[in-house]
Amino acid sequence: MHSEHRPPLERFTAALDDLECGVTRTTRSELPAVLESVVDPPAVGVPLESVAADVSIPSWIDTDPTPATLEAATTGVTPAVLGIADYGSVLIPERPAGAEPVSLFPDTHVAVLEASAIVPDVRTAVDRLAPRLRRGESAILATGPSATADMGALVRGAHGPKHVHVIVLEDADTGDTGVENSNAGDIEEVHT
């Protein structure tokens, strides 16, 4: 756990470093170039409209994967609607397009997250998740690469991605500094 005195975005990126995850802080306009630099094709993905209405996924990422293209993909790109600063965790919401398999099957998972969606701790995250869970929705709360030591030595990628990279959108045009939006009661109100 990191110092409570640092801003959530700073703690979040430090936690990702501790987990040996990649992290890139960028703007909406630079997102396509960042995706080209961190995504290893062939790639599958989920539309990013749940991050922000003005953010889209590039056409070279397959957003309608078949079981065969999902199995062949080396990278899966998904939106994340929440980040937890203390642990570097991201919340991948359930989507009809299949965010869960896209985040779990390829060797690398790239999550795209708004800086304003980073909350300081688990208590705040649970408060934000409560309305969604009461509606019967589900989500994956992912913290770093998949790893297990059940058979002795640590093995990465046994039950999910071997590598994780989080792209944090800080938009200079909106003055987004990664400080939590205290007016947001429900995750969907923050990102739609």
Given for the second form:
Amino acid sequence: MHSEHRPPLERFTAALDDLECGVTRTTRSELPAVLESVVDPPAVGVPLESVAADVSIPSWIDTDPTPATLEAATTGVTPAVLGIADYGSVLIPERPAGAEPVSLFPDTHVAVLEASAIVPDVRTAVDRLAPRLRRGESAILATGPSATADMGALVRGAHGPKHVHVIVLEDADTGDTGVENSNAGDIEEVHT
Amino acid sequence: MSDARRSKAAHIRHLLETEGDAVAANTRGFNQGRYDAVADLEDYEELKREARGIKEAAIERLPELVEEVTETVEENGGTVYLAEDAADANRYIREVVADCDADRLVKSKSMTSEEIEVNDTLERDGVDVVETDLGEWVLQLADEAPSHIVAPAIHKSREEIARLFEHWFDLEEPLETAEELTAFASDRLGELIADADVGMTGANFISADSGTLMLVTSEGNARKTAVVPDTHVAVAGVEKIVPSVEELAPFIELLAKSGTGQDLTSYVSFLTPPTASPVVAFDDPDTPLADREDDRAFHLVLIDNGRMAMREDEHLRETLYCIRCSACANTCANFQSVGGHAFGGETYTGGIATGWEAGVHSYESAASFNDLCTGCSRCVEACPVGIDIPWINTVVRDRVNRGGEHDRFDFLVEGLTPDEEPGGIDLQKRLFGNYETLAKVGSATAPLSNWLAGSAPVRRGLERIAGVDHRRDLPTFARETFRDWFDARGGSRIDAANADREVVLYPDVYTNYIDVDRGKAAVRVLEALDVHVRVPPVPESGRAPLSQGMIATADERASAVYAALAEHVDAGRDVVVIEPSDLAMFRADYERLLPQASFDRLNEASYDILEYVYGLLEHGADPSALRTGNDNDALAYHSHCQQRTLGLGGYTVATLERLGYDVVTSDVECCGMAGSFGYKREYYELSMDVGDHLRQQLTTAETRDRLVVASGTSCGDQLESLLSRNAHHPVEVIDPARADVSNPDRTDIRSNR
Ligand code: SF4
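Form predicted on its own already given; the form predicted together with its partner chain follows:
Below is the entire complex, every chain and molecule, led by the chain shown above.
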């Protein structure tokens, strides 16, 4: 399964395919259009600045959710700050604005990730995660949708989303800011 | 038969009937998933070693780590309470719950909270306690205990769950599919979580450096439980602490793969409470989450409840390395048949449950299921932290034996048996534990002993007094022992001076007194390959007493065996063993019973008979001297559990194939017999149920006409009763003097001589 010679991004998307998750590779400028096509309104979201300072979330996605809009939303959009090529996992950091509930309550979770933030394996991911946890933060490593086999067969969607879609931004190093992203894959985040 | 034995048999029979099928399907699926998932790991063994190393070091430093985690969590703004025992933990939790005036507490499945029975305590205070794991919630509705560490309700079928929901809820339409049942349960639980006041979780791991709880789930309920209400109580055994976040990595990889065969579970939460995630207050639906200014409260309740004492106990200590992945249960043939409601104590279940129950509850709780471990050792290979689970079971069995009541039949064995045990051990155990003495007497008095063993009154007596099931054929003792035969023929026919090698063929009890033919075949096979064979008197290996938990007796046997073999080993002779369970003593169990140097020497010098033949052929011995396969020699081979754990099954298959046989191999974990186990009245049905899986594999269109071959004595006996076909040791198959086989069905292939 782990064909180490393939580039991490390819392994990552292949793993997501195996998990029957959607995955779209795109660029910053195309992001709004991609979101339009994969997000079912009503949608809630949290700002995407932690993906990259220059990536913003379209205004038609409610980024100031309340319990009521959270419950009504069919899709939740959050940043992911790390991807694991081996397993198609994404790391969702907690945000005061509610990344945890936004990624958990709606039926579909859409995670937005920079291609350069894909690391090969769990160990690298944990090494990157460690300083963040030691600063007192929390994060969720999500691999595919919520699932249960407790009712006699495997069912997707139990307490969490039934569907997961990952959007991978591939133009990190040539972003609009013109600043080279030398922190590729680092998950030090910009607090918003 | 004693009442206890009768009621145990009835309980097992009941579980086989009611829960057996669902448990079998699920555990076998998980087990296969484990094999597949770990096969994908390039450095599985290395990962296991690393994982074990981390646990060893963490338990060693545990008191320090408890202090460190306490400081870290308190710096983070949480509270830590170190609870001495269940009552202490419950008292603290009650206070926390009362302080926040909680009406409802939602829980994410946690075995540690089951261990302290916190639900009952809180419910007595009028708190509504709701399990949010779907399986656990089903059990809560059914008022049952979990039957599995990871998947608590695997013993329940979809239909049963549907009936249960119908009973409890006013359903508009009946629920049928798994999707419908899941949707109903998660809606219902979603509402209950929405207005919960406190969330309670366990923790799979806690890192001392950051105060992070690592929670592994697939449903997402732990996330909701911990984050939706403003108060989070986490309950965890002290053994869950590792020093730092980095050390979590191997466990993330190993947990899901070992447990259910998933690569990773859907969610691995790293919660460093109190978390910055906003409270989701559904009673205040219109305030944006971002605007909330809740003060989150977090309480970490670290539970000792016997663990610090386990840490001081050289045998129970390893239990604390357990990461509760359930691989040992899933790989266990008995568990696969009967599930955790037979194979568990007050809380914990499966292979390692004996250690947990003995440590956190009582030896009584552990004793109630400890005998279901046959010591087959398949779990040793499965365990991601390399715990010698059968050894823990043996130690607990020994301690239970020693606490036993004197039996009115003690006198029967007291005078007859040379064991080292105090009176009071269960008579049945003592009988099987002293099998060598029985065999010696039986052989010396054959054919009378065989006639007696077949007579109805004797069988009834054996069943009544010692619980030996009347449906089992007892072994037939040989009048001429293997050693007598060997001496009578004048020893080896290969001159030591001209021989390529010299071998001491270990005359195990079964070969020596019962299945003498396989001993003869082994001698001929070795001699055909130019080996000088010796068959000196060597006592029983200690396997029989060890499997009954009679460690002192096994220890004494180990020394006697070593004394009998040491000179041969020193002289450069190889020790070749026909019976795999005896070889497993020399190669594994003796490490616990002999001085290290003695163990090392015997371990290095000893071989499985077919492993040895394989080696001889590899080194240029002439295979045509053996009975090679022809068109009629299609074989169905069942390896032996301990042989597989030692990684030796492959030699037999490779040798047989090299000699031209067409071999199909069974892949079930165990035949269900495992020595004395299947003879015991209370386990007879279970042993046959386990065996049924093997029977099915050996009666398919592909296998039913094949000659049945098995390495272990008990496997062979069990196969003969399951199949009504003879089963042969592989060495008999390649015996140059064996008779031709034209129709393997019901054909005996014993030698012509
Ligand atoms: S003893 Fe080993 S295999 Fe069994 S649950 Fe614990 S860690 Fe898993």
